[in-house]
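Below you'll find only one chain, the form predicted alone, shown as structure tokens.
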Amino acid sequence: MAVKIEKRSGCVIATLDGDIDHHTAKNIRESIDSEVEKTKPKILKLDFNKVNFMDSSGIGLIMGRYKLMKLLNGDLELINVSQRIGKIMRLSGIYKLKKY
């Protein structure tokens, strides 16, 4: 799993690539958090376009970034979510936090 991070005027976009599971979530989290804490963006976008698989570790990753952005008075957006990954998110209740 790789994560590519881009900065655009008040926004950080983290493009996730590969599987999100117990083995990869920690490195993803650390990369994203480091950039967010440095730049303090108004919006953090997690791009799931290239994510093939996600388990509960991915839900934890999303929840942690949601809480971090709330602490910074910012917002989290989930973009390019496939039907398969979207189903996992829907079952977890993530969509109840905010309409995506």
Contents of the next structure:
Amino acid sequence: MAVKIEKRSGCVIATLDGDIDHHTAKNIRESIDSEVEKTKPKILKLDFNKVNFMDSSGIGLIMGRYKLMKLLNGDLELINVSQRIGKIMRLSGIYKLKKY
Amino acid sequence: MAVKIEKRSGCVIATLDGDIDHHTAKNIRESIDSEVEKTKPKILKLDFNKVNFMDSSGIGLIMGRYKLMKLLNGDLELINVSQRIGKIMRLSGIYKLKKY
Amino acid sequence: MKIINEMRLVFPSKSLNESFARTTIASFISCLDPTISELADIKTAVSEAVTNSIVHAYKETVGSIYISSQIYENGKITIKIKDKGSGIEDVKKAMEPLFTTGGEERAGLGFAVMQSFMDKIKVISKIGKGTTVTMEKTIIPRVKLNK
Amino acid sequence: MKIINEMRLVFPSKSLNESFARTTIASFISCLDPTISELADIKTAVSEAVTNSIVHAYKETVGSIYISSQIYENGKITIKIKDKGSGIEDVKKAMEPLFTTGGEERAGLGFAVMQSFMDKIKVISKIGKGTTVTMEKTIIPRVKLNK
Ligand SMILES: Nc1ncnc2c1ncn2[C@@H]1O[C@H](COP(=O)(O)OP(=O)(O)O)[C@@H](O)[C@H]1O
Ligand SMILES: Nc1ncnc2c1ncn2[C@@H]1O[C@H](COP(=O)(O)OP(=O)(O)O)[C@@H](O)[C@H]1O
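The structure above corresponds to the form predicted alone; please give the structure of the form predicted together with its partner chain next.
Full assembly next; the chain just shown is listed first.
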């Protein structure tokens, strides 16, 4: 699992690559949070384009980042969610937090 | 594992695809031999281009086809042998049977 | 119904084995030629159960996780994931969506995923003894199964 | 030397498990980030030992095959493959290249491959009791191993 962090005009974009599970979530979380706490962006975008696998640890990861962004009066956006990963996203009710 | 058999002017070409082990060798052997015994080609070509894995069951498969082609006064040719599979070919001494 | 293949696997409750466990199950059931979506469902359910043993059952320690699986002639797959960890006090409550004792970063959705992605799930647990999760899913075999 | 991960696997001696066994070992050692060639060596050696248990040890029957593996801190991998089958009368002779009791389609190169592709191999066998093959290979870890 790798995570690439980019900054772009008030945005932080985290591109996730590989499997998201409890083992890999820790690293991803730390990389994202350290950047977000430093930059305090308006929007945090999580890019799932290269994610092959995600279990409910990934949902925990998203919920945690959602709360963090609310604290900072910012927004969270999920982009490039594949059908395969969409299934667990829908089950989690995460789409009800806001429209994506 | 799949094997595709083609005939071309005195030649039988068997394109192997996937893993060659004791489990898959039986099928490959049967497909090749039934064609060779019917066609009695001058040359049997085994194409390893799409072979990801091969253990010594593959060497047994090659030796067996070599003997069969000798019986028919024909020749065996191995084509597109990758470096990875080349290692077990070299260890087997199969290259000493003839120059490839 | 006849069992056509089976396996048993034991490994320590280290988080790097979450991917090892689901990859092994994926390889084991590959003879049924599952669809990408069937495969993803089963890998996810296994990942949830194994993660629970690592995160909750053996919270501060490392213990053994036991997986066994059978494939039946009709395409039924059974998977049992067992630990000898803390056990669950109230299984019914634990299985409610969003319930978690795992803190901030756990979604409380592990059991919900297992229930929704598999055909059947049974949980047996005893405080101080451990937990066994048994799951079942039937895949319509798309290839002839021989031997 | 400290063990950083280990596993045990049991499955029946059916030929479709030849690929299951080598895929599982490949997944288990992936945390060491082996090169393609190191991975191919280990998969091939495992395939040879497992095939021998299927073809020779449990010739006319189906029995259990037991694999256990350890990964050490320094990148050493040990793999043990055990059967309770026929056993080998003369291990030294069996290990000679080209020796086979398996007829036409066996090359008699299984042990030669294990010896050449792994750093060490030890074979213990008893007629009527079974055979244990223990192999070892050290991979220079290319990633930091944590947990
Ligand atoms: N193997 C287990 N051993 C002990 N407790 C468990 C186990 N599996 C689940 N639990 C308990 O059930 C709760 C709900 O589990 P789950 O639905 O998977 O969500 P999560 O893992 O996100 O907490 C856990 O928080 C934990 O209290
Ligand atoms: N697990 C085993 N149980 C019984 N006999 C075995 C076992 N492994 C190897 N042998 C014996 O050793 C011989 C040589 O094995 P090997 O070098 O792997 O070549 P092959 O499998 O092609 O015969 C086999 O033909 C068989 O007689």
